[in-house]
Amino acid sequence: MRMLKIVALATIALGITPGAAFAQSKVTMWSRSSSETFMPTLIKTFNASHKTQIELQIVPNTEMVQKYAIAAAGGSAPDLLSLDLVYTTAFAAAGQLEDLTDLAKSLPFFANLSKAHVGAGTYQDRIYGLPMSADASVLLYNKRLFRQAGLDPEKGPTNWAEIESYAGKINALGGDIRGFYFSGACGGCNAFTFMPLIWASGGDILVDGGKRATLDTPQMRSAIDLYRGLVAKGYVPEGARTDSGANFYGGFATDKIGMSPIGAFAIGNLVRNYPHVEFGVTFIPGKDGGKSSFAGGDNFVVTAGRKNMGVVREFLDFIYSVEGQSLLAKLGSLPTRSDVADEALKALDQRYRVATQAMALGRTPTSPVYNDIINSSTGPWKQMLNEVFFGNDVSGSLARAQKTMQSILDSAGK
């Protein structure tokens, strides 16, 4: 997010305004490539039934943040944007987003919108982002391997002791079968799937409104011990150590992994592309029970200076309608409006319902410097996890990460 600070300062220095109000007839919109399975169809359907027309551009995931920051500073940003929800506060803090508070609270179904998305879209008590698409972290388990290992294929693990026990029994099947998989060198992946272990156990990562890091806690140490034990006992494939996310989903799809924490997006992919994989979906549990989830996906935001809220309301009414929510669900996104979720999912694989329940209890940590502390390939979160999962100095790694993360947070607050 240092890029955003630089861009914001450049904008002020050059006297550039983010753009004029958009016309009623045609607006531009960017969406990241992870939404390519549903956004083009969603926009095409909207355009076919509305006078307002949206021109959509798909931007590669890895380019979106920098591309939008530069475009916003130079006055060439799109009118609308589907943005990874964790970055909403960063752009709001940089003055690049339009305040949607009044519009949001005027929606009759506002109370039913994903609270995690709205929370991630709120900066200094004002709403800058509303739910666009949704994903939730869940635990997938291979029913065939469960059955072969003498486990109940209809019951996933409900605590950490069961995860370790089940992984051991599946590993004992031999060959190249392994009990558990995670991408060990991927900061974002493990934010999505490892943080819920801590939340479900009563711990946290960021507190005081995202201003204070809390890495060295009993819950964090216990969760680390769980993963270290799985690795040390050989229950995790060796390739997990260097997997930066390329195999985040593919590991489980091999049909040789017993359990893997992953996103709900995998459900549709498995059903369509790997029908031979017999799998179940359950919640990511806490140490002694409980459950939690990372609420991911995108927020809908408007570039600052685009004042025609009539167009925005027209689009939001469509995506939050039963038609819009059903279309999103059919194409790969979880519903973001809880009161129509059952209707939107009724024709789909019933395993999505577990993911929808996970979404309802999901959390999303927010900070204007989220990228620097969590997602960055050189950031403290990613560095710490790889060290504590596979290294020998857990206390030292935790201490270094805590110090670095807090330093970044303190600098952002100045």
The other form holds:
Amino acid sequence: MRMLKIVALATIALGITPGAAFAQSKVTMWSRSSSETFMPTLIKTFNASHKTQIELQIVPNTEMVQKYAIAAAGGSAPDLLSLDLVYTTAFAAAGQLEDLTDLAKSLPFFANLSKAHVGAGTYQDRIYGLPMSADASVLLYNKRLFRQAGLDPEKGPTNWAEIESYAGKINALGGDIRGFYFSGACGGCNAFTFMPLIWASGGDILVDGGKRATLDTPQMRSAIDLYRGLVAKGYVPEGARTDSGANFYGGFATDKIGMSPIGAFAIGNLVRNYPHVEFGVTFIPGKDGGKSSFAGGDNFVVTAGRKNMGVVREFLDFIYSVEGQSLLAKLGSLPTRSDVADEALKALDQRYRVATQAMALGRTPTSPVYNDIINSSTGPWKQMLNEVFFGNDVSGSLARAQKTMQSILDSAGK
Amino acid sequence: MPREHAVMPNTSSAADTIRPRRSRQRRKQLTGFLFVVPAVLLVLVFFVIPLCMAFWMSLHNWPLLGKPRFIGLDNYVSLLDDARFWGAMQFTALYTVVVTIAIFAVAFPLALFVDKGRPLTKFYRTSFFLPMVVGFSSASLLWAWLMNVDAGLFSPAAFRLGLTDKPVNLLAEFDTTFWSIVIMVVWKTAGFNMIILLTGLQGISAEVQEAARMDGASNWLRFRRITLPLMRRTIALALILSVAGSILAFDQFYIIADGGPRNSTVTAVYWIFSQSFVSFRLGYGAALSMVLLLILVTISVIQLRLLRTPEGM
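Previous: the form predicted alone; requested now: the form predicted together with the partner chain:
Time for the whole complex; same chain goes first.
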């Protein structure tokens, strides 16, 4: 009987001790709903081959930040998190994340991990986030409409003059066919697809480590002129003016749009759901050539206070292995480790290669108030874009947005 | 003294009768109190305590991520300079005035229409009330589709019928967005206001109307001198509900217009939501909420005073 008591007490003690930091055999992880196509299968495969078991919970995109913040305040945050990379600095600045610098630098392939993810995951020279999944913005074009318009279907536009000229020729096909599409009332979509036009032309939106906004630049004005011209000439459908992102991808899927800057996520979606749409993928070009991309996706982060890095290392070794990267690519995410990307993509649609190259040269603007200045539906970026694309006072709109954006940046953390 | 003696027995017997009466009264009060306890608890838990917490929160720099810091009245000072909040308040005031007038302009005639005994009255009442059972979010989604320039109903239909020379994007300009949403809200809530007004109409004694008619009062005179004055309380209730609901408007502007075009339809609650859950400034959002609550209470008190029933009515 006494022996039984000792065994029972020991069991209870064992059950309590590791739980305080990081349960060795079972850890919890949250991921946002946009990763639903790949995360459950990835975790299932990991669990099947490892002693450590991850319990995955999918959280709606729009609720992730609030839900995590509330859980962190109540001490019930998950151990691991797949977090939209643009939020990594905000979470790190708030002290919610574990410092992964030593672990990251000990990975033999660290130098081959997506630079954009690691950059977005770095706060005050310490690494808090590592690449989990990736998506890069690219330009999709409709090969059938290109052929009908007398254009080479194997060659997408390489500068803005070509974008405008090709859009005009496709528009001339008549009916409800239009040359170009973008979501004109969506801040996040246009950060993803409009910013690369500026970057590829040598401009920038945020400088000095994300502390200063630079909206009124020659590159920004030229890019605005490009979109204004496309709108004024009727190459863009009327619905784009008020599209807050609902048709970001659906517009091109109608098979009536010549070109549209979207994310690589659309490749798999079109192949699966709209097999009749014959499309090509190319880089988002600069004004006179060059190329750029917005490197998006999720960072892998660990909740502050979880000290058992052995489990984290085990999971990272798996997702960065050829098996993990191939599985991610097959399920819809771009590879995040460049030295195994070719192998991960070899069995897949070759259009992913352009997106992977775009990822390699992609950039991610970082700021603890990114949501405020760029994604917010009441924010300065969205309002400015809609005004300059469809309104009449470009200079006034740029000045107002610059002022608002800078005041938000200046008040960050105060 | 003898007099005092004379009253002594009486005093004692009065005390004897008062004591059980008091204890009966106390029991009654206790029973009444017990009946009220659940309601009091509900109000405490779901209104008073959260309200106190929101006020406490409003005195802090309370980020969604990170630790709160006490800053006193700084949030209240900041909101005085928040042009976007006052802009949103101005828009909310415009919307409240317009939509309240529009709802009454539709609901009152509907109430008069369905008050009369005529064929199919029940059918009309049900039909007019029906949009009310649809939630605001669902109704907004429905109208967002109806108003879509490419895949919707209104614009493509008007174009195909030759009423417009091209499909009109109703959400592209402030005027068309604003009036479309006002129409949607009237469609959705006029039936509810009609029912409230109908209860007021049916509370007016038929004899009073009949007497006035026999005295030769015209329909208009009876409406102005009998119906309207006797419906003061009902009108007050309907007005307060409509004004309070409009000041707190959010769903329809968020779902249909996303605050657009170009942030021109951002309401006060939308701005509070945006500050709290997009910018993660919970303390500031709480301060904005307290100010909005104060404005709402003031307006309701003024409305109640203006529409108070005169003595004797």
